[in-house]
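Listed next as structure tokens is one chain, alone, in the form predicted alone.
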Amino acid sequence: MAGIAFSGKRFLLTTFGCQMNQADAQRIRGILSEIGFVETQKETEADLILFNTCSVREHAEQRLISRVQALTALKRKRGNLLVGIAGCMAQNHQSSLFSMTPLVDLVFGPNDLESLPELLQNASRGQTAGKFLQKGSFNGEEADGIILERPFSAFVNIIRGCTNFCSYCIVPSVRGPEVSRPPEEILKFVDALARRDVVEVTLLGQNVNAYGRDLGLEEGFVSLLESLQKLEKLRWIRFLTSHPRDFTFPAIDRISRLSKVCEQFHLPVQAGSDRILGLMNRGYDRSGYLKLVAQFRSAIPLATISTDIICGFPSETETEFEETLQLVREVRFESAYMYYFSPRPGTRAAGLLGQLPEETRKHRLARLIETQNQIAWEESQKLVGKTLEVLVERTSDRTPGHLLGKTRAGRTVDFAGQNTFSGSIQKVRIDRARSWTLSGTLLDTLPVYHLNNPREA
């Protein structure tokens, strides 16, 4: 590009949040080695230290901002060093954040990517660079101009925003309304990641499950879904995050028959009471609920399910905090994200009457967590002796000469073996089990392909 050259120079770049982020950060990388960059993983060689942020709860943002005014020694000892805010925070805050960051010399929301580079000349310049265009917008992206953190696996957006307006989540204001991906670009764009030996995808929007409901398209994200099952070269397809309400039980009958479609379900519930999930403003209560879970594990006998889990929400008693433990009792989740409510400025349940101290919400945390990690425990307890299909990620860094991968449900699994086999996919016996992890042992080195599947295409 014409302007200040970029050639050589390193860049360091920390993502937060959500998956939808990570797939983000697949594009930043391929836009930052395009015009001359190369990556570094030390703060003291970067000549750009990147940070792609999360806005979903508080303490993201806080970490933030002390992550970058640690850099403060860092950016007087380099009078050259850039460094920037991406993602929601940025689209959340905008301009404001140059004030409130002072070190930071480029701000742009997560539909500005294409804009780095203009940002990068500006800031270069000595200019105060931010660009926040339109939310939830598609730019084109090409398969050929993301770099994956690991090559057989890639990240796939294929709806930005949101329009379900959940009383506590900022999401919609900072992605704005949902926008799909059109169907014919997604195929291209993962067809030409399979042809580039990428065993997975997991595709990506704050609701999945919408998808194509503003192309007109019935049943959108399962049509998708059967067309991806065709590509030849790809072998595992995952997806987050889906709405329960928006799932029907004719969909959940045809994913059932795609035999790519990993067993790995995350639908989350928030919490076990009617009245909370009214003010939740989720648009299900618990029985339509239960019902779905039963629905997925009655269609799809593998179906792991993980959710995600609020409690101490304004004026919730201790009898609908019950309620939700008893519902985790119920259903069994093999995992779930929980947390303690925590008002954001903007969402209306910021200003509802009832909210509860923090000891309150603190201590109902500890006691679903408790509670949680039990059920978890004993759950993978059941998976000992079984033999699994796991696609190899990576070497242990705490055990040398053992690899780490995931089995189609998720899990990570611990084993001895080489090397060369990542990104391929083994047959590994499982020896022992911890609420999440499991230890086994590898049967052969051949790469295999649904083991045991019942599912057919």
The other form holds:
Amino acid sequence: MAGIAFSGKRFLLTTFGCQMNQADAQRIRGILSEIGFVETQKETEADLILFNTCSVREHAEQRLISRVQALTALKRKRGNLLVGIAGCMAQNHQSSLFSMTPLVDLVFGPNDLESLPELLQNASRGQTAGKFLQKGSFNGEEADGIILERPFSAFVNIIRGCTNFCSYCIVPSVRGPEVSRPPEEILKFVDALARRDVVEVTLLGQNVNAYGRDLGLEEGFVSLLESLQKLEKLRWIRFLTSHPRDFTFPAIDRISRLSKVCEQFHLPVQAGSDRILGLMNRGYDRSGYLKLVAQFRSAIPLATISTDIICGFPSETETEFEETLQLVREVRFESAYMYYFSPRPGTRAAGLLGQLPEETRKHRLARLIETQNQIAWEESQKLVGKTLEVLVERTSDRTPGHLLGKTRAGRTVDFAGQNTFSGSIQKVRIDRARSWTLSGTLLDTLPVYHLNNPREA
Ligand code: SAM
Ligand code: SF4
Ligand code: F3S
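Given the form predicted alone above, I would also like to look at the protein as it appears in the form predicted together with S-adenosylmethionine.
In what comes next, the whole complex appears, and the chain from above leads the way.
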């Protein structure tokens, strides 16, 4: 019935935040298509404008409110236009979003995607509609119920929520407690994706290393990777995010034997000072983190390591900040997501003494970025002359006749080639490197798998 109600209507979906939201976007697209919607990229022709939002920092929330308010004129002009807020901000502010942004018709949290048809029915009858379940589940997440942005690459949620309560972080309160998806369901899901030519999956969780604990599994995450390795048509497996506290040495050893696991490991360190790490409630210290990095590099020589860092945490001294800079120089991260501390109401860190002025936080961030950028550039130069496997993603908007693809380490590579290669894995020689993007020459036009990979299982 809902399908008839919305048949031919158009939706515009904009996703902010992390890959968890991108995975939810795959499901939102699937649900909207099941009830008759088609996607548009144009605001002016949309019947439904949906924002899939992030709450992790205050700025992200402020920008979203401005984006919604900018729709006032359009909404006045097109009386039937529906505007919705999904994702973490919806869960964080719930019904109060209706008064914060009065033109919004529906608001629903990340654990309520399946309610979307019902909410849309209510909203289209002129009622404001909201839903905010606290705990996540995997009901309704079937492979044929998601629509992928790129047909050969999928995000796969394996664990929802977070129970870590890092003192600065709002995620546990908006995404609810950890809930793992049973391994047999994940295998069935990924197998179905691989059968429809998905070559790459990125397994998602706020702490993938905690996968399976709530199901009573031990080292459930690595066992899951080992099972996925056996799926014949699947080529590449990535995962995010690993919590340094929970990655064990035996787990790294077992992963080192899995040829399909890409050599890209995101290990958020957050800070280089033991006192700050303690205040953050991260559960590891500087030396434990450095040992973990060393273990990765010795078990997997091609491993590239990226990280997240927060600077200007409450009471962080100049010397403690320099410990973070020193750690960055020591580890030489391939890349880093760097932020200055943003106090989130309701978190422990927001109430700590010694909050630093924004100017200090911003200034430290600028110094951190400068340090890391130089390292990233130097590390990139080491790739020049190497031949890498590249999963071809799309044509370049900037250079006609060029393609963009991604290496196993997650680097973007630009090279000349035909669009028909999209979704295939090719050999590319790297000719030039900037801090993040690489340019190269296509060496072979045949499907190539696991080239130069010493870790064949
Ligand atoms: N689960 C992941 C982990 O434990 O590293 C991170 C998920 S969080 C959504 C992404 C990143 O946002 C964090 O690693 C942290 O660096 C940053 N972040 C979270 N809360 C923040 C805050 N209040 N201020 C600044 N950055 C923050
Ligand atoms: Fe936030 Fe920590 Fe959970 Fe990551 S592990 S989502 S930083 S509380
Ligand atoms: Fe943001 Fe929610 Fe992810 S707060 S970073 S979208 S889990």
